[in-house]
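Just one chain follows, in the form predicted alone, and it is written as structure tokens.
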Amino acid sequence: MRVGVLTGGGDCPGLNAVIRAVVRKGVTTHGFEFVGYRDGWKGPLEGQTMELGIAQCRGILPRGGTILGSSRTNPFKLDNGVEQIRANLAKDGVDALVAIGGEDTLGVATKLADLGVKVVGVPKTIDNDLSGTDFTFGFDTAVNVATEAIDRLHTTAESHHRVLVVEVMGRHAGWIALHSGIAGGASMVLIPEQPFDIEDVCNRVQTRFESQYAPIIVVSEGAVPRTGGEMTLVSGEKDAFGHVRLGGIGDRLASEIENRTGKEARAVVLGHIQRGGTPTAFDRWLATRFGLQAIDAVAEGDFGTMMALKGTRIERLPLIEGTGELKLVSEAEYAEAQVFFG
């Protein structure tokens, strides 16, 4: 059997892992070819495949990023995209498809899928947002990356007497934000599930300076104030999935407190950084566990299906079950950080 790979969406730390897996699998165990496909689903779409076996995936584990390369193009939003997925695919004797992604990656995976196209997903987000697993993998290594700044930004705020806006990655779901503000002590998490009121931020950042301590305030850039609502965009423009660009809610919120209270303050963005780098021990072994099993399930015949983590157990779930809906910070989840609000 001749096996296409290929990754979608933003990189990720894991992903080369994933691959790895695979490959390695695939090949030693089950005699596979496999071809890369470069640039998510632009490789299948335009033809653009590279040689993928095992010496390309040597040394690769620790790696960020993608070896493949990725790309947020959507071939259902373009004319004759599906014909010429299917036409590439021939062309190049592939078999099945590997689409290692996220919600955008694997909705696009599903909807192949139910046209006959033999597709197995592996869910990829640092905003651990896919419902149907426990968690997925980059999600670790960003938290740790965010944990790890606001770590050292306590030192800084108390220094300087300074409320320091900590605006970390979570369109929709603030699972980050909400991991990283409790290990890292933070006196506030503000997430796009639980609308803030600004009055009750700066009377918490007022709270905290009276107790000596300077505050750490950490933001989910999807999260919206309870007043006027809206999320804080860079520009209204869309990417191929309907997405606009966030950005910019820790300049506001440090904005706003510094006006209400007189207190100093200044906004810290995460950005990339935390979805970039060496991926942690943790998201290694989840993704590699995901990739072993993704082979097994083509291997099998079982296609339309996904990888999912639940509990120590690697299981498959239809696609439909990763993508069908967000997996959100529940209220008693964010009661938890509550407690250590102010």
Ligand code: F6P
Contents of the next structure:
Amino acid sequence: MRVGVLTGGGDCPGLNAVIRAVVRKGVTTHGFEFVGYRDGWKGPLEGQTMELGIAQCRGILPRGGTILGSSRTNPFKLDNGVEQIRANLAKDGVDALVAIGGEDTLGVATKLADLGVKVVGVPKTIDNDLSGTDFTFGFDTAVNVATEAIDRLHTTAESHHRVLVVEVMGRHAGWIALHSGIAGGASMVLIPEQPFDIEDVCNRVQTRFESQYAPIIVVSEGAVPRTGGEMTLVSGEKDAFGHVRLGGIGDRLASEIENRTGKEARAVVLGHIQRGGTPTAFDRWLATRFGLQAIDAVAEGDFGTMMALKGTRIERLPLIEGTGELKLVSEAEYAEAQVFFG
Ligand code: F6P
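Hand over the structure of the form predicted in complex with the named molecule; the form predicted alone is what we had up.
Okay, now the whole complex, with that chain kicking things off.
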């Protein structure tokens, strides 16, 4: 069997670990051949391939990014996109696909599977907002990067008696903010699921200063104030999946806090630093196990499925269960962080 592999959407640490596991087990256990498709769905759409075998996967386990490249191309937004994909898979002699991606990439995989394309999905996103799986790989790395940043910001904030606002990724879900905020001892964590009250934020800033410590406020890029609750955008232009570019809530919040409390406030935007670089051991472990299970699903003809972590077990679910709805932070989970606010 010839198997195509692609990685789509925003990159994330651990993608290469999945590719390596898929190829290694595919070749040695199942005797498969592989075709690497470049840049997400753009690869099969435009017939852009690269050689993919054990040799190409040597040394990539700890490397961030993806050797296959990525894009946010959506074949369902293009005339004859699906037909073009089918034609290129046939031309390349590809019998089945392993698609590694988040909500958007796996959403395309779900629709293609419904149309009879033989595809299995592997969930990735630093945002950890895919339902069906306890964790996606990439998330742990992002949380560790953010936590290290918060640790560093504590000491400089205290030296200067300043407020430091740390903006982290998280478009609709506040998982990175929540986990890094708890791990880093933030004075407040503001997430998209719970619109914040700026008065309350300022009151907690004041109480934090009264205790002789400087406040660190962790805010997800998609967080919104209770009044005037619009997301803060870098650009309103939409990508092929309809996403606008978020960013700027950190600066907005810092200047509002400074104006209202008279305390000096600065914002730090962690941005793509959270997505780049080497994956943590947990992400390598999870990505590797997802890859091993995905190629077994191909070998068993279990198409239209997605790999999922349930406790410590890797299970297979129908693709729709991972892409149907986003996994958001619940009120109860947020309440755990709130104990430490102020
Ligand atoms: O979905 C992952 C993610 O990192 C989001 O948290 C973020 O909003 C988005 O990608 C930014 O992606 P890019 O800047 O690559 O378009």
